[in-house]
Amino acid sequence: MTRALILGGTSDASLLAEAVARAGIDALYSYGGRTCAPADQPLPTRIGGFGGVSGLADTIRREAITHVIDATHPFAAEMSRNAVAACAATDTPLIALERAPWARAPGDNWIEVADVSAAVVALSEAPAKIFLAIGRQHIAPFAARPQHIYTLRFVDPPEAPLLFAADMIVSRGPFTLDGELEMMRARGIAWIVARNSGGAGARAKIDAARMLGLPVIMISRPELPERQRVESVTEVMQWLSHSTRLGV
């Protein structure tokens, strides 16, 4: 009997949850708890962390999970590493639903860096208006460059005061190209800092930057352990179906 655990929080994870529900597969959807008002899912849902590798392994055993799908954000490195370790400890099949990263296109002016700290260093010394499109968990290091005027965009308002002055936008994507162009022009954005999340839902800001000739400091994805990885919901469903037929 298949019982899947979806480690979610992305639009791809929501599409997977819908497909799993339509197929009548027993499954549990898990949110990490980063968002105050997460989207409703058509599956039983839990919210919050597991308590590291051992906590996730305990959940897999307690909930009689037979398959784990890591559909978290490409930058949720700790959760993805924990999933690899917990599935190895419990001998549970694991697959990652991970969108392909964006590739540089003609006209893109990217400065590719390894992490957030490197992104701070890559900013110009001269004061500039900067759009930080990186999520609220990663903005603190930019306090080291207070001469800039920052625009931030979060799904939820921040729970604590920011460490630096910023123009705050509270909005949930996906965002359109026209909307991103309007936002950047209205605020006089000169630089963009983004993580290479991939996918269509967050792509508009990258296309807008190209059209406006703006430099983008692009943060590369973290290195993750080797694991089976696919890029579509269809491939995950095929994996679940094939595993079920084989009794895996």
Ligand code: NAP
Given for the second form:
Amino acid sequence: MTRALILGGTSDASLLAEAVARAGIDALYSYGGRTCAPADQPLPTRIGGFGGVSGLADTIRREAITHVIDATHPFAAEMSRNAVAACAATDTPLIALERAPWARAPGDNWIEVADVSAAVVALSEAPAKIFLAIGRQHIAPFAARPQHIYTLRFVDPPEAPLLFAADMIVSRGPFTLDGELEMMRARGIAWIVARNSGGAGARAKIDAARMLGLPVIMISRPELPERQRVESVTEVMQWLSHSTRLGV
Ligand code: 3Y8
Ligand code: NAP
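Shown: the form predicted alone; wanted: the form predicted in complex with the ligand:
Zooming out: every chain and molecule, the one shown earlier first.
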């Protein structure tokens, strides 16, 4: 009997949850508990960490999970690594639903960097207005460059004072091209710092930067362990039905 665990937290994971619910497949949706009010899902939902690899393995056993779909974000590296290890430990089929990275298009002015620290160093020394579109968890290193005027965008209002002066936008996205153009023009943004999330939900800022001729410091994705990987909900549903027919 199929029982799927969806490691969620992205718009792709929400689309998958709809397809799984529509197909009447028994499944559990999981959020990491990063935001105050995550979007409702059409499946039974759990919120919060599992307690590392062993915690996830215990959940797989206790919940009689037969298939795990890692539909987390490409930067949710620890969750993805834990899923590979826990599925190996419990001999549970695993597939990743992961959108392709954004590719540089004609007119893009990207400075590609490996991580947040390299992004800080890549910024100009001269004071500038900078849009940090990388969420809340990884902005501390920018305190080393207090000469800039930062605009931050979080899903929820900050709980603690920021480490450096910044204008705050609280919005969960997905974002629109018109909205990004208006925001960047109104704030005189000169640089954007982004992660190569891929997908449509955060793409608008990249397109807006190209239209405005602005440089984007693009943080590359972390390395993830090898695992079966698809880019569409359809392929996940085929995998689920195929492996269910085979009784794996
Ligand atoms: C909790 C679930 C939907 C889902 C919306 C997508 C799009 C907007 C792009 C910018 C970039 C950023 C951030 C972002 C994107 C979608 C999608 C996507 C980037 C929610 C969600 C959860 C999270 C967690 C949150 C992180 C933060 C990252 C904001 C829900 C809304 C910057 C990633 O405050 C915090 O601690 C937020 C943490 C992880 C990265 C960070 O380090 O701060 N996402 N985002 C999930 C959980 O608890 O398991 O609340 O409903 C999901 C979405 N985030 O409804 O359509 O294609 O997925 N999310 C990045 O760098 O790309 C925003 O502002 O332009
Ligand atoms: P992360 O750093 O890879 O994970 C850190 C820990 O958070 C994991 O080890 C796990 O805790 C817990 N966790 C993460 N995702 C979980 C999930 N879906 N269900 C249960 N526990 C989860 O993760 P992150 O980058 O903070 O992302 C957290 C969530 O936000 C994920 O759902 C992700 O899809 C979503 N999200 C992240 C980004 C991003 O930029 N990282 C963007 C959009 C959405 P334990 O070790 O205790 O099990």
